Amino acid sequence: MRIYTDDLTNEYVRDIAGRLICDITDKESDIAEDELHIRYVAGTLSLVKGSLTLTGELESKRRLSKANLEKELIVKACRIRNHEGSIRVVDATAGLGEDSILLAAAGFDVRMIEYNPVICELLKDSMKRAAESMSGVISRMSLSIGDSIEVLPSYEGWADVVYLDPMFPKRNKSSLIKKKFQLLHNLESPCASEHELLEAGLAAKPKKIVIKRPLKGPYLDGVKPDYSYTGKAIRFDCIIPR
């Protein structure tokens, strides 16, 4: 994968290229019309393929007011009754951080894990930009790259909640898939290791595991939750480890 930028001297871009081990170009003609590539233009990092563009947009979240946050199902699902102090959440499938930002804005301390290095860079870039306008929220978020199945057990003693959002299976009708997630499917596939992921979450010994699922989708690894919060298109299954 290549990075296009209009400024080859930009050290930020060079650092990203070094971590991803990819070439940099400032010539549009080097990029094929339908080539999956990264672009850094006007201070923003994006993943691009043809007419599709994927950019982290944490700083443009419109649901971060206190009144709206109290209505968010993910916030309700991750709360722990009678818990003292900040609730600590491990978001083991961070993606672009769109769920983590809601939790951090609601006062949770969130540690994110992302497996794919390109998605990780998009999220880092989004956090960098968002910190300019919401530094307090971003300060409650941290990000690391890694395989959650391997890493989650190390969070034993820290995690109050483990949050899992395995990528939903591809649907038969492409019109039902948001265009930006078509690009994600170029980098990551739906979770094929459901049992291992759930077992890793349990190994962290949290007080609760919260799992995001399609409204009518099957339970993760076939495990029935203790209870669920249900919306119009998705639900949050809550498992209380015994």
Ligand SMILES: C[S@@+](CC[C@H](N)C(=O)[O-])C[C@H]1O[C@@H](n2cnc3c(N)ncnc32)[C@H](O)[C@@H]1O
Second form
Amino acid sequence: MRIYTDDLTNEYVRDIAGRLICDITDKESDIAEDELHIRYVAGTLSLVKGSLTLTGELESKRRLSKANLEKELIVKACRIRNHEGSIRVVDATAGLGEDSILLAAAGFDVRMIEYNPVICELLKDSMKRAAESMSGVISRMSLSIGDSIEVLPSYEGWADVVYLDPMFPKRNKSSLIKKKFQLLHNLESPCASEHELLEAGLAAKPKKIVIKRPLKGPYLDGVKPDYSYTGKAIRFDCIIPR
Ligand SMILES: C[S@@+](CC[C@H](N)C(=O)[O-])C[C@H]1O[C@@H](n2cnc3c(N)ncnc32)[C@H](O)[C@@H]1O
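Switch over from the form predicted on its own to the form predicted together with this ligand, please.
Complete assembly follows, chain above in first position.
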């Protein structure tokens, strides 16, 4: 994949190109019309293909007011009754961090894991921008690159909650997939290792595993949760390991 920038001297984007082992150009004409590529313009990193653009937008995330956070199903699902101190969540499928920021804003400590290097860069860039206006929330979030199936067991002793939101199973109508997620589908296919992911989550020995699913979607790995929180379009399944 290539990176387009209007400032080839910018160290920040040059470092990203180095980490992703990408060619970098400042000539728009080098990029074909429908080519999937990364753009770094006006201090923002995006993934672009034709008319579609995917940018991490943590800094403009609404829903972060205290009153709203208490109503968020993900916050309710990740709470642990009678827990002392802040709850520690490993978000093992970080994506663009939109779920993690809700948890961090609600006071949870969140460690995010993401294995796709491009998504990792989009998320890091978004955290950098968001830190300018909400450094307190961002300081409760950290990100590492890696495959959760391999690294989750090492969170034993730290994780109170393991949060899983692997790519939903394929839907029949592609129009149901939000436009911005169409681009994500260029990088990531629906999860094919549900069993391994759930086993790795259990190996971290959390008090709870919370799984985001489509409202009528099947259980992750076919495992029936202890209870669920259901919204209009999504469901949070909660498993209490014994
Ligand atoms: C549906 S997205 C998650 C969206 C995220 N909850 C949010 O709010 O932005 C799933 C993400 O999990 C990542 N992922 C899937 N399996 C993974 C694994 N085994 N280890 C690390 N990341 C994984 C994918 O690359 C993708 O970015």
